[in-house]
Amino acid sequence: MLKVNHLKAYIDSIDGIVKAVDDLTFSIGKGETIGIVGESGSGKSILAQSLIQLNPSPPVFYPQGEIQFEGRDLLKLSEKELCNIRGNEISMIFQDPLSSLNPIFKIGRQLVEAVRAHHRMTRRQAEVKALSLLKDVGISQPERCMKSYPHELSGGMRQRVMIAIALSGHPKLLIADEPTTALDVTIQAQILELLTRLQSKYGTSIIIITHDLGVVARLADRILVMYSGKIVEEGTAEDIFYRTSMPYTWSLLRAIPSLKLTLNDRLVSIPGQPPDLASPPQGCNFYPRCPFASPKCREAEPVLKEIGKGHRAACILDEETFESRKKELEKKESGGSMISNGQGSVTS
C-alpha cells in the first residue's frame, strides 16, 4: 500500500541544515501495523507529517526520496490531489487532541464538517454519521458529546473524537502520532484496545509513532527504531524485544522500568543526548553514547544489514559479539541491583 524508498527530509535553519529524515526506506502492507519508535528528537514525527505533506514548506524540504502510496508518488503531487487524498485515504491522529480540536465550535460541528468534507450528504445525513462515529469509537452518550466543547470532555474522551475525525472519510491508512500521550494507563488500554477494534472492522492500515515499547508491543506486527533521523533496526516485535542486534535498541530495553524495582534500585537511563542533527558525528551516530563502541566505530557509518529473515540492524557488531559484550557490561556492573525486565539481566 505505501513504500517509502530512500526519503530525506531536511529542514533549513539558522544553524545549518538538519536532516531530520536521513535516508528512509520501509513499506506497510493493506492491513498492517508498523510501529516506530525512538526518543524525541529522533524524527518520528517529521516522519509522519512528511507522509502526507504537512510539513511547513519551507522550511522542510526533501532532497530524496520517493512515497508510493497505491502506485502515486506523494510527493510529486499538487496541493489539490494531496488533499484529495488526505482524510479520505490517509488520516492522521495529532499528539495532542485540545490543541488539534477548535475550542470554540461543539464536538458535533466539528464532527459533522469532517463528514462533510469526505462525503456528498445533507447536514441531516452528516448528523447521523457523525453519531454513529462517536458510537463506533465507544462513546457511551454520544449526542451529549455532540453538543459539548472539547474542553468539556476528558482527555481520553477527546482523543475518541479525534480518532473518530480520522475515520470520518474511511481511510486506508490511517497515521498516529503518539496518540497516548497524557493519558493514564487505563485509558491508553482502551484507546489501543478500540485501535485494534478499529482496524479488524474497516480493515485499515496503521502506522503508530510512539516512544512507549509497551504499545508497539501490543499493536505491531513490524516495528522501525529510529535514531537521529535513521532506521537502526526493522523487524518483528519478537527480534526487537528477545533478538535486538543494536546497542541503541538494546538500551532503550534497558531503560524500561521493571515491576521488581524497591525504593533503593535506580531507574536505567542512556547516557549522554542525541546527536545535533545539523552536525552529526562522524561513523555511527550513536557512538558517543554506545556502551560497546569502539574506533571502528568512528570510521564508518553502518548500514542495515539483514541478520534474520525479515530483521535487519545498523551494526558493525556480528551476533556473536554483541552478546559477549553485554555479557561483560552486565558482569562489570554486577556490584548494583539486579533487575530483570526480560531481556536477561539488567543492571541499575
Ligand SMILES: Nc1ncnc2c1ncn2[C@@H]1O[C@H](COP(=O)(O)OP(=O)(O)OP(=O)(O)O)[C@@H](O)[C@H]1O
Contents of the next structure:
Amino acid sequence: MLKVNHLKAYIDSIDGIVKAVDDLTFSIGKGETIGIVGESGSGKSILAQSLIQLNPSPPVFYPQGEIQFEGRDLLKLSEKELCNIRGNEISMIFQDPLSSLNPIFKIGRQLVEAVRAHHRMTRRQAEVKALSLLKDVGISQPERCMKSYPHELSGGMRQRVMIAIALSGHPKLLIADEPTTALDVTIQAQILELLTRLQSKYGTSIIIITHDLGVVARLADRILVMYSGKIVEEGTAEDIFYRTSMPYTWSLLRAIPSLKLTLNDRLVSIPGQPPDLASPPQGCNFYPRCPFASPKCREAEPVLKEIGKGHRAACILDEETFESRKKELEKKESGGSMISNGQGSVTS
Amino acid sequence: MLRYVVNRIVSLLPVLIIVSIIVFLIIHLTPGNPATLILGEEASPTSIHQLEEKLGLNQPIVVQYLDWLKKMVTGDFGQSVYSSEPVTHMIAANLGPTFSLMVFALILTLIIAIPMAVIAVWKRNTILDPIFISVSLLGVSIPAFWLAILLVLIFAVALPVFPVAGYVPLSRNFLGGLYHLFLPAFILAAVETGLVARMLRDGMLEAVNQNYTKTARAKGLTESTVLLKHVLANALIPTTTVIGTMVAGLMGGTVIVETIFTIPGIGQLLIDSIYRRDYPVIQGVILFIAVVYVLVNLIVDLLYTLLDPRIRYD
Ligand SMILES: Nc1ncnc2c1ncn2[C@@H]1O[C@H](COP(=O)(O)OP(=O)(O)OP(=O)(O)O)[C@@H](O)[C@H]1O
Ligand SMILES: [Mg+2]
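Could I see the form predicted in complex with this ligand next, after the form predicted on its own?
Shown next: the complete complex, the earlier chain at its head.
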C-alpha cells in the first residue's frame, strides 16, 4: 500500500546539510503494523513527517526518493493534492498530546474541524460524528469533553482526542510518532490497546514510532531499526529479538532494563554519542560505538542485505562471528553483573 | 475572577496617586508665582491676591493637595480661569473628536497590521519578510508630526484628495466626518502599525512552529486556513497587550495631529490651555488622560484573561 523507495530527507541547517533520513527503502501492507525504533535523533520524526510532508520546508528538502501510495508518488503531489491525502487517507498523531492540540479552541471545535475537512456536512452532523468518534476512542463523557479546552483534560484523554481527530477521515494509514512517550505506564497500555482495537475495526495500517522496544514487540508485525538516518535492521519481532543481526540492535536490546535486574546489576547503556548527522563518520555509522568494530568497518558503508526471509541487516559480520563475539563479550562482562540481553524479559 | 479584578483595581491606586501628585505639582513646579503666571506680569497685587484666595494658593501645600484631590475624586475639576467654564464641561465637549479619531486610528491600525503580518508569515521564506521588517521598523521610527506634515503636503496640498484641516462631527455627517478624519487617523495608525504588525508577525512565526499547527496541517487543512484560523488566533492574544501601550501612543499622537489638522479634541484643548496658562484645565486634562490610560490598560488585562482560556483566576 505504501512503498518508500530510496527516500532522502535532508535538513539545511547552519551546521551544514543534516542527513536526517538517508536513503530509506521499506513498505507497509494493508492492515499491517510496522514499528520504527531508534535512539533520539535518529531521524524517526523527520521520516514520519516526510511521508505526508509535514516537515517545515525549508529547511527540510527531499533530494531523492519516492513515496508510492496507491499508485501516486506523494513527493510529486501539489500542495492541494497533499491536503486531500492528509487527515483523509494518511493521518498522524504526535508525541505530546497537550502541545498538539490548539490551546485556545475547545475540543469540539477542533474535532468538528477535522471531521469537516474532508466531508461535506453541516456543523450539526459533524458534531454528531464527533461525539461518536469520542465514544469510539473510549471517552466516557463525550459531550463534556467537546466543551473542554485541552488543558482541562488528562494526558490520556488528550491522546484519545488526538486519535479521534486522526481517525475522523477513516485513514488507510495512521502514523503514530511516539504516541505514548508522554504518558504514564498504565495510560500507555490503554492507548496501545485502543490503537490495536481500532486497527482491527477499521483495517488501518499503522506505522508506530517509539524508542520503547517493548511497545513494538507487542504491536508490530515488522520492526525497522533506525540509526543515524538509516535502516540498520529490519525484521519481525522474532528476528529482531531472537536473531539479532546488527550490533546496534543488540546494544539497544541490552539497554532495556530487565525485570530480573538486581541491585548489583549495572544498567547497560550504549557508550558514546549518536553521530553528528551533518558530518557522519566514514564507513559504518555505528562503527565508533560498536563493541565489535574492526578496522574493516571503516572502509565502506555496510549494505542492508537480506539474511533471512524478510530479515535485513546492515553489518559486515556474518552470523557465526557475530554470535561468538556476543558470547565473548557477555562472558567478559559477567563478573557478577550479568545482564539479560532483553530476550523475553522486556518490561511491559 | 472577581477577586482578581478587585486586586487589579486596588493595585492601580498607587499609580493614580502618584499621577495626581505630579499633576498637582505642575502649577507649583513652574517657576514664579502661579497667580502671576496666570494673570500676567502687569496684574495688580489685589487681583493676584484675589486669585490666590480663589485657588487656595495661600495655604500649606499639603492642605492644597488634599483639597484639590478631594475635589478631583468627586468629579469637580474646577473652572477654567480663561472662560470660567467648568473643566469637566470643556473635556466633555472635546471628547467626541478625540474619541472618534482614536477609534478610527485603532481600526485602521488593525486593518493594515493584520494582513501585513499574515502575508509576512505566509511568505516567510521569501524576500517579503525582510521587506516587511524594514517597513515596520520605519513605521515605528517615523515621528508622527513629520509624517503628518509630509502627508498633508502630498495628499492635501499637492494632490488635494483630502482636506487640509477641519472636523465634521460623525453624528452630523458620518461619511463626511470619516473623510475629514481619514488623514489624521491614518497618520496615527501609520505610527502604531509597525509595532502591532511586528508583534503579530513574531507571534505568528512562533505559532507556525508549534505542534498544534502541525496537527492542523495533518488534518488536511489548507495553509491559508491553518494561518488564518489557528496561527492568527494564537498570535492575536498576546498582541492585545500592546493595545494598551498603543492607546498611550495614540494619545500622545492626537495632541500633535489635532493641532496640525485643527480638530477640536482633547489634545487641542490641552495645547490651547497651555498657551493660555489655564492651569485648572491643564491639570484636569492631564489627569483625565492618565485615568483613561490606566483604565484602558486594566480593560486590556482583563480582556487578555478572557481571551486565553488557559488563564483563569478563581
Ligand atoms: N530544524 C532542524 N535543523 C537542524 N537539524 C535538525 C532540525 N530538526 C531536526 N534536526 C536533526 O535531525 C535529526 C533527526 O531528528 P528527529 O526529530 O527525526 O529525531 P527522532 O528520531 O524523532 O528523535 P526523538 O526520539 O528525540 O523524537 C536529529 O539529529 C536532529 O538534530
Ligand atoms: Mg521524534
